[in-house]
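Single chain ahead, written as structure tokens, the form predicted alone.
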Amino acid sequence: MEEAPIVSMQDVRKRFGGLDVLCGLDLEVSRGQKRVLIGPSGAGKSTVLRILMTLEDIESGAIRIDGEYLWMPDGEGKTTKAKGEALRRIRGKVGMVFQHFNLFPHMNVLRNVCEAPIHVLGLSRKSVEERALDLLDRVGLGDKASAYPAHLSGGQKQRVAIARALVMQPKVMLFDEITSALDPELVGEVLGVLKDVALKTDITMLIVTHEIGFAKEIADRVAYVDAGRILEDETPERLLRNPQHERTKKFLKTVLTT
């Protein structure tokens, strides 16, 4: 019997003012899968992640995470959101790394990584610090535990943000264009850490990126998003070498020649 997807979005619609951002989007992500979303700016890719992170609401559709409904049609034409303990439980299964780090400037690196599991999950500081130090070693920042964000490069800040998300031990990790705010020479170090996480863990990953070469290296599947819909969803080899939709062909031609 085939295992149910850990993330399921069915006919999801999202509007900002009078603009339709998601137009009946369908997406399924299997447990442990590394899924990449590509497409032009404004296509709705980041909105997908923000909805899964419960940072945005939707107009209609159904969304399940790890078998639980985050949004559920009520049978009367309305869509209702999980509440209370159910919502807290779902939120605890999802972690996200943003474009702009969002580190606390008044806390050193170790505290930035440790505060959420201590205060949100109620874990002991000792156990969290041990795990945090292991993760900082993993992302190449074991020697920066006492440093403050102001003394880190952009690449180092993003690696701290990755460690901070991983320390919560989420089942699903979301990455939103995490190299877009970095200087070009720093992109490789962050992608290297992300590749290490992808290849050496069973965490489900949903990644929005314009780094096509990186997508080809680590993705199980790549989905092309345009105008709020997924137009193609294939293995990286098939989608990147032989796209079927004209919009996909045009997009790839642009990003691969610039």
Second form
Amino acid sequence: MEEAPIVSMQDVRKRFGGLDVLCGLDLEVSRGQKRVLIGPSGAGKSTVLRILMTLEDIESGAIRIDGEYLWMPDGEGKTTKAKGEALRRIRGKVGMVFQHFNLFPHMNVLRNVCEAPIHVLGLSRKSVEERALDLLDRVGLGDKASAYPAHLSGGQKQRVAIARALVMQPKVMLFDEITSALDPELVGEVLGVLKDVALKTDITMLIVTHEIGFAKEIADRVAYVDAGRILEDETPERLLRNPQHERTKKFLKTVLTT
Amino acid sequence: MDTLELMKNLLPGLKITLVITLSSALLAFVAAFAAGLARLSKVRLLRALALVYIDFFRGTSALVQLFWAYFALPLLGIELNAMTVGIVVLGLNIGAYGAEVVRGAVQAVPRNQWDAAAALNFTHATAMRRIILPQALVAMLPPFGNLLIELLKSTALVSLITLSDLTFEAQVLRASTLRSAEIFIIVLVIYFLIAQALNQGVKMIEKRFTLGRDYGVIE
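Now that you have shown the form predicted alone, what about the form predicted together with its partner chain?
The complete assembly is shown below, putting the previous chain first.
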């Protein structure tokens, strides 16, 4: 029997104001998979991640994370979100890195990383700091532990944000265009860290990116999202070399030539 | 009577002014946070209560509030001494303005800070306490400093409900010496100096809370 997917979204619909952002999106991610979402802006890629992070609500559909319902449909078109303990348990399995880092500006780097394990998981400061420093070393910022975010470059901030998410040991990590706000010369260092995480851990990763070359390198599968649906979902070689849909072809042509 | 002696005569009044200022400031601080956070609550009743409090105290004259609490409340069977009335009314009055400062500052913390906290599985309360409020506080401090000085100056009103504060003592002294110009210059300078001291205090706190940041709350 095949193992159940760690993330499963079925027929998810999401509307912002009068705009349909997701129009019956289906997505299944198996355990440990590195899944990349590509597609034109406004297609709903980031919305997918924000919904999985429990930051956005949906209109209808079913969403399960690690076997538990985040959104459970009642069979009559309505769907309800997990609440209280269940919601926090599900949320604890997911971590996210944001396009604009979202570091806590009033805390130094070490505290940014340690704050949640100490005050959310209730772990002892000593053990957390040890692990945090290890992680900071791993993302190449061991010497920046006492610096404040305002004094870091964008690339450094984003690496702190990755360490901050990793320290919570999530089962699923969501990366929302994490290099889009960076100066071009800083993109490499962040992708390097991301690649390291992808290759050396069994964390399931959902990555929204415009770095097609990078996607090819680390993705197990690449999904092409367009107008609130997944149009194609393939291995990177197949999708990038031999896209089936006209719109996929057109999109790839645009991003690959620029 | 020389100038020094005039100042000596004002000292007991100065003490009362300081006690009222600091006590009402404490009350105002607590009231500002309670009402400001209540305004942001999911519970409708809390929001409504906070709004009534804020609108009432901001919408009516502080002097009339003092008169009402001191002269009218006893008719309803609630008798408070002048000192308590002064502290409570001025504290609640400035607290009402402070509540709007708290609300505004919390709302000014970027939405993405809530997102980051949620992504790290913070509860709403812990996120508020550890992530949002420390950032909001930085934005609250300058307007709080303003309000504190406003409060200091409005303590002069308590002289009208029989309290012998700095202004009251000045009046008494003027009546007995007729040296109005001198006395009121001294009083002006004293108020000014206290305001400066309060200012410095707030600045020190501000410095402590902006540690590591080059500029306010916006990253």
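In this text, rigid core is short for the largest set of C-alphas that superpose within 1.5 Å between two forms. In this text the structure is predicted, and so the values were computed from the model without any measurement. Numbering follows the first chain given and starts at 1.
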Does residue 77 move its CA by 2 angstroms or more between these two forms when the core is aligned? yes
